[in-house]
2 protein chains.
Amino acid sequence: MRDVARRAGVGPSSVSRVLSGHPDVSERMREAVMSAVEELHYRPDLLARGLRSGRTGTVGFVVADISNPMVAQTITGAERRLREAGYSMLLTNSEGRTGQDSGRIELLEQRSVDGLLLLLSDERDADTVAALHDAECPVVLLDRDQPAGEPMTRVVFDHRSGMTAATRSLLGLGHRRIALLLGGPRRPTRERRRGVEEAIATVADAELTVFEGELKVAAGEGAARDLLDLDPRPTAVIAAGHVLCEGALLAFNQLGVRIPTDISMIGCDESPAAILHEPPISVVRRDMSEFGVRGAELLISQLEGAEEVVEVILPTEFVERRSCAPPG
Amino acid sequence: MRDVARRAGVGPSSVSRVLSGHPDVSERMREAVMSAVEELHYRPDLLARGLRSGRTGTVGFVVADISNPMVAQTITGAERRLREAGYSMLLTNSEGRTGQDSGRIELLEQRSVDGLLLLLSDERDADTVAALHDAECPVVLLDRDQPAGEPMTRVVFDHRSGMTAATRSLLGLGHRRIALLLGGPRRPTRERRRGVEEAIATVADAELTVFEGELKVAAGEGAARDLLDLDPRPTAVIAAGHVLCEGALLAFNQLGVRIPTDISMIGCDESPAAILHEPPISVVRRDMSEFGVRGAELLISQLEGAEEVVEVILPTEFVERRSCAPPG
């Protein structure tokens, strides 16, 4: 540690303050110490440090379903910001299973993380609500509703405005029978549904059919097959999730259903697959990396002593592409 | 614990043996105890248990780059198998940065994991080799070369046979100028290159141009732009990685380069994007979920007392689609 102090041109106590996450440290001091730490490959004895300061320099991240490709961008964004602030990250996966979240929160708490980022499978699960209530470290919720009666710091997306814009665009093209594919018992699902329903409600003869299932490619595939059997058939479909959109496209592809000639299509979340598809798919876009960065920042400021409950709302945006056309 | 024993119809000592990962437990006993644990939402005090048995029931998984969508399938497969055996998983991400691996291994060891699954950024990094040498718990390497002089249990893919088949297929169509996009200083990159080079070497006038860079979408995009500037231009490209293939497709799409009329294309790893692309993209396919399952199984058997070094080799397979045609 003396070597680090010498290299950074500061006293050993400053090094110790930076490494223990002490709030009273200037950004310049932190940067000088952290780059000296990196140059010298210095690795503080975390356990000893934990015993002294009660801190371990580690943040836990509970992820609902790591097989969702959008989540990786959020993890990467959060991890980059945490690393800059001197924190390591431990991840757990709840495999999209309601009821796994509470166990994952406890697992991370037992491993003495300083704080938690939570991308929960189902924030209304009773065990999860209890685990949040009992959490002894700072917590940031990522795009989940507040557990009853307990305001918590969180980052959320404004899903409704993006979904309302997407639905209005379909209504403007003349669509009156629209199908909505939904997955997962979570805030994004509920907000996306509200956004679509609010737009539908403004047009008297517009009809919405909702297909709810898991947030998995296979569920999107199944729902797409089912909606084709409806009579009369919907003329447009909104897939409220990247994997649901992929599943629906696979089904349409196999069955020879042409986009947008036979059906118009809107997905959620930008991806090379949406851009490269012929025709390119209209999407409701959001910045998943920024989502992770902002979550990490809120957690870091709590770890540095901030006590107020903060809510950051990030935008979503409808991007129209050639997958939408007037109904045939 | 007494409740769990009663529910499972076994003695408390059997519950304790199952939960501590004792090797001398029948599969039936394990299942009875684990389903009682799940029904009763029983959560053993891991730290107390760790102090008694020296075990924590947790496995660490170091992931090179969680933003690679193929990796999620491996994590999910490994986690499912570990959960069946009563283990939880803690993940860390090295963000694809060489030099992060050793720190991540130490972080997990400090958190008292019972064993490690390692999908390393660069198995030849000196700090990583030292960390592997010093590891005090069982370790399974996932598709990485053995550190010098230290045989370690591992699961690998036979990349060479799939890549050789892919290259032969291009040569058979008449291609003589082939570009290969590679990323990452790891075993899969080296083996894929060897597979392609071995096939090229069998045809006297065949030429290979290799583009090496990061395993990122942007790197694939840049390499694809660069290869179009070559004179004479390659008539076929093999992208040795899912994200490189996506990047190359984005570049060709933007520049109006038609597949397979202007250039033939082969990617690595199956994905909805490869299947849905028009034309669908030929790929060298492998089972990323099975990869995780087998890694977990090798680790579990080490945790149950197995001492021999084991190597499991999983196949890869070339799937030809309409993205390949004779050169124009």
The other form holds:
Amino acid sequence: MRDVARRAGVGPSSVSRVLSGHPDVSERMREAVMSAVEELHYRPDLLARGLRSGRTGTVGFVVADISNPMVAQTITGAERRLREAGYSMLLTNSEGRTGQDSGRIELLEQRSVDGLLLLLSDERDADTVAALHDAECPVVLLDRDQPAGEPMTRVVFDHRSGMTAATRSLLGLGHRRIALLLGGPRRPTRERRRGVEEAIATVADAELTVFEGELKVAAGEGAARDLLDLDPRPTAVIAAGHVLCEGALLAFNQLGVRIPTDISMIGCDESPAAILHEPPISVVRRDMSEFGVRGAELLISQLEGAEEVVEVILPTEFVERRSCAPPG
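Here we have the form predicted in complex with another copy of the chain; I need the corresponding form predicted on its own.
Keep in mind that what follows is only the chain, not its partners or any molecules around it.
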């Protein structure tokens, strides 16, 4: 900074004001300092600046499964908004393992991040709840339930409305035996199930068969094979997760089950498998990029001093395609 000050013909304090964005700086001084910065290839020492300010300019992001394309869209949206606000991101991956979340939270806090975005594997895990209680920086939960007794700012999807609309569509086509494939212990799974059950409950002779397992392609494939063995067999299936949908489609294709001639099908999220399948698969759609943006904006607001606990609810939308038809 002393070199920059000498080159610009100003004092070091003037360089500091320019680089920190202080409003009380003339345009002439700003131009002189920035010209010297460029000529000398000066880069601020972010660590030293963080020690002085008590801020590092970084945000930690814990994700349940970085290999999930929906999670990747969320990360992209969040990172773009954080970058616009001057923050960088430290990303950690729990690999879908419940016990990993608490350790990732503690690791990021040890790195002195200014705040945390959390897309957890299981928000009900005891160690994870303890880590949330002990967090000393602002936290925003992404589509997860709040820990008991400690309200936290969060962004969630209205999964129930989209799944209710999807189920009502099947009921309207005449389906009365519907299978639901579920995976994972997280809030989306619980809310999706509630949406389907609420719609089923409105029709007296409708039956719902639930297959629960992991949120993996193999689980979707296994559940699809199992539902085909039922007697009477369901005439429609809802896969509450895009990987479950992919697994079910794999099983149906291998067994020669035709959609929608033999069974109608609805999935979740706009995955390539749903879009490219012939016929294209009906889905309950959500905007994952906007999800990340809104989470980042809530965290930025907290970092700028907001103290109010906020909940943002984003919509889901049922998109009907040719994978749904009246039962044969």
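Positions refer to the first chain, counted from 1. Since the structure is predicted, the reported quantities are computational estimates derived from the model, not experimental observations. Take the two forms, superpose them, and find the largest set of C-alpha atoms that agree within 1.5 Å; that set is the rigid core.
Core-superposed comparison between the two forms: CA of V319 displaced by less than 2 Å.
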